[in-house]
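The chain below stands alone, shown as structure tokens; this is the form predicted on its own.
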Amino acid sequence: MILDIENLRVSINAKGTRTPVLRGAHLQLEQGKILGLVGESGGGKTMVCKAILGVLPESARIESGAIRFEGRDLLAMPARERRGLLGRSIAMILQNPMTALNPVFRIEDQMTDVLRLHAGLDRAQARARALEMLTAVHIREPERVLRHYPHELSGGMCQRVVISIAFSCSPRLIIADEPTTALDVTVQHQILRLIRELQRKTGTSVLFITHDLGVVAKICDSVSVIYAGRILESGPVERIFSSQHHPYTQALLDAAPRYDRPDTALHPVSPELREQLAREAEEFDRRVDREVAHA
């Protein structure tokens, strides 16, 4: 298991309140696999890969958990420690490719850089992989694009950049933070297959964060579904899509359009199954606080 997450809970302290965001959360991803996160906005996803990178906000407080990647808890590591596995062995895709680059350097200084810093190579080794994982990400004429700077290039094109840069030096574990968002449909298509087609090839390990059960079908070896912070249901991408545990999976799946069956009508999730769900978020959050102030 490359990536275990164990009961981890996190809290939002402000102006003297405090609100639970992660609680309890629990996620698995084997060596060589892409585990999908799947949820709507605002139910805990990019908390989760925050918590996993150490980037929470100052007000953020974990409370109790682990996360131990390769078996080693990443929260009672050293921070200097820590701050040293980002870029080499855990490398993120974000969401927004045009932000995601600097807009004031060319794509070369932005690659060799990280190469440079994480690979130790030098400035011309640098430059050769660089060209390389241009290459390998369909990338024409890369040394043209190595001139370039973002804004000269379309998102499609800056995403491949984002892309091979994560890659560039050959993480274990790769965080992608829903990195077809910003993309239009043709495009996203692309990029999923580039991704897993990249993914197969390294053996690299692969959280990806999406709200579109679409994209968990096409991309995802198992799959993870959380709301207000609570991991609901998991197991392997077949089996969530024919046999749901969860009303909560249901719901998502009701509401989510086919492709196939264009003519079945989609249902929202109720407002009934919200407020169950509200109401197990607050039982929990009470025997958490009383599990506490017992300890």
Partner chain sequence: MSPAFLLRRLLLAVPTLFGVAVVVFVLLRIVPGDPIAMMVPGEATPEDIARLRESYGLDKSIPMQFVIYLDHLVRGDFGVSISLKQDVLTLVLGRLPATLELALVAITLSVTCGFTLALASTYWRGTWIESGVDAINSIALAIPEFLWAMLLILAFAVLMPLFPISGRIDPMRATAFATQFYLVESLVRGQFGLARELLGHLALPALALALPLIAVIARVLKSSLQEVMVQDYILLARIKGFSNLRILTREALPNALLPTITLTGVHFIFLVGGTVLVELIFAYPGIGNMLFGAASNRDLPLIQGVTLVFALLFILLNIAIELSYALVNPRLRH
Contents of the next structure:
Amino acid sequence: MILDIENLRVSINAKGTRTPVLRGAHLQLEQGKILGLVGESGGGKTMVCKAILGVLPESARIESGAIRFEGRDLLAMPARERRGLLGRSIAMILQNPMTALNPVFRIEDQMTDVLRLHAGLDRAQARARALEMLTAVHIREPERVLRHYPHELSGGMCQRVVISIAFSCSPRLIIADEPTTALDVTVQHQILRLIRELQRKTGTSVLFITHDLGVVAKICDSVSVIYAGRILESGPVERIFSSQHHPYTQALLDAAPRYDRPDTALHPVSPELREQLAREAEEFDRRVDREVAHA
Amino acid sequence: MSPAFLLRRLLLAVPTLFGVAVVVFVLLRIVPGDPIAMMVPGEATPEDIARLRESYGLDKSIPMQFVIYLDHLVRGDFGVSISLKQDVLTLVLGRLPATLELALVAITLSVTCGFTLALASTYWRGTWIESGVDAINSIALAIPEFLWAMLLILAFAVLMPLFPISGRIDPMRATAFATQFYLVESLVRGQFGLARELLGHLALPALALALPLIAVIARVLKSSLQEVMVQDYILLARIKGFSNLRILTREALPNALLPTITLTGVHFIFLVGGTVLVELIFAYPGIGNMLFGAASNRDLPLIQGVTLVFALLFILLNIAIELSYALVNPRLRH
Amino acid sequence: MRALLRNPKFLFGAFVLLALVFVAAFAPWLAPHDPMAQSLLNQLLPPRWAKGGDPSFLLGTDTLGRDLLSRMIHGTRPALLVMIAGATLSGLAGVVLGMLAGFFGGWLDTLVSRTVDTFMSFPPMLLAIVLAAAMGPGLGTVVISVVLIGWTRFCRVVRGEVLALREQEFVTSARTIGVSRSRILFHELLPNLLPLVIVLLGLEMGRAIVVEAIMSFIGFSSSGLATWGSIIADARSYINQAWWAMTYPIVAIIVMVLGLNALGDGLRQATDPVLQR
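Given the form predicted on its own above, produce the structure of the same protein in the form predicted in complex with its partner chain.
After this comes the whole thing, all chains and molecules, with the earlier chain placed first.
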């Protein structure tokens, strides 16, 4: 188990009101596997990955739970040591490649800085490694791309660069936050295939965040469904797709575009189901509050 | 930034300079008043006055005077000062280095302090340091530089005499210099005692000039930094494992520079323009102080000369600001 | 109106302004001495409460033995005059030009906008000095400098506002039913601009006070008057003997500037919904 999140509760405190965003989330990612975390926007997906990386907004507070990375609780770790893991052991692929790269630096600087910091390479070695990585993500003229600024590259190219940065220090865990959402459909497929390919080659574990069950079916080994800060269902991909256990998962499946049958109509999640889930979430909050009061 | 671009910018400066020359020339002559009458002693005969007027070319019609003036300008002849009886260009060039050193020290001071304040209040966001910087900023902005100069005189010259309040250097020691760039020269020669004396004289006028700009830079840079700090690439830098200080100075700062330069550019020009008043207040012998003398004596050639030099300074400063845009923004570099 | 009376910034600003008007109006009665009367027996007296102070010279005297309190009191008159005349005239010039440029557009707009840009790229002090050199010293010169420096601020803001208002329904509909241009300008646009202009006037008055102080400090104001700037200029020369003489006018100007800024801010806050329309 490379990543084991247990009962993670996070709330946002703004203007005196406390809004829970994660209500006791559980998540398990096995070594060398891809776990899909599926849900709608606002469901808590991004909070999970920010909590893992320790970049939660200032107004957010972790109320309880543990995030164990290779058996060690990140939340109990000294800040300095925890930051030492970032880039070296844990990396991330961001959603929008066009904003993920610093616009004032050449690609070369943005690829080599992390290598020089974490892998202890000198300028020439880092450059050689960067070229190697760009070739690995199937960029044809890596020498030329290194000299470019981000605004001179297409979205797909930028995402390849971001992916190569994520994989360059051979991290043991990569968090991919909707890495294809901002891209054209044709490019989406290439990027998915690329992530899968690199993951197989390096054996890195990936936490893949998406709102699209179709994508999950293509790339993930297992899947967790999150709604309103709660994990509704977890399991191997085949099981989720063969027999649904939770109505929300079914609704998400209905809402996902069917790549095999493009003519079928999409069914948005019904208001009744949303209401029921909201009621459940409130119920859950009340129960937790009671428990906290007793303890 | 290509040489061709620079050349084009410099050529564009010619009509601007011409415009300034016209406006100042006309402004100085539409109003009645005779500079010659002011300079001659009471017992001068009308013939004496007429002769003097002729020698300064003031007996001709105004358009004719302007044509002659332009003709001389093109040949690098700025005319002869009526009150000081010397070549205007020599006079102005002799005083210009003092003003340039003052402006340069003030700009260095405002950029250093402005950046430090902005970076500190971003790094320590939400602490008392941020509130302190904000408070300093609003005070510095609310009070104009004229009053700052006076307050500085009261504070650091009278109540707590740390710095001299007038002049540039003890005149006895001024003879030691080969050039008019006293500060630069003393630093180059390694005469740090002299440099310290010069800086002591510069401290208050430079601070009076710098304070409003410090506040402007700190405020603009701070808000640009805060905009940049929530960008995705900063998140990526965090995830790369960089320290907060490195993220702030190496990743965020270069991106925050561009809006800062755009929004503060015109204030640098105001700072250079502000030297005029500050030089007078601190009796600092630059071209600003010279302009006052010229204005009180209605020394038309000297006024024209100094304003043209100021206009040229502003144009060069504008070009420098544009060059710095290109320097910090890769999108403009090609 | 009620919002205004509850706004502390506005109240502070209004108080400062009213105090200035009051002192200026009754200066001859309030001042204990003639501001110009010299007395060689009473040179450089410290303020009354300090050691060696004379009870009849509350704030002390300058090198010529003139009463500083009386000079400060009479100094409110040129300050108030320049403030009101300068701010009103620059407001008038800026609003008229800004409205015309924004409403008619075309070459007129280009001309006005280019002129504003030129003025704003030139440091104001330089302009004022060249002007003073041309016109000679005097209160008129000071007022005109304030106007030359200040009109661009009104012009730019008003032009932008008119550009925005011009496209709004009540103007376009007035135009389609054939209301004359001058009627639209004065009856439709002007009332909508008024709150904005009032705020700008408040800010401009603060700037005018400073310009007046600077010009009289330099000696470009009327030499026969006691002004705050001239008190500073005199005090600057004997600062090592009597530092307090410089403090009064500086404090007075700073209070005026802060007060008038607060007045503008308060007005802006209280009329905000109007401005945001």
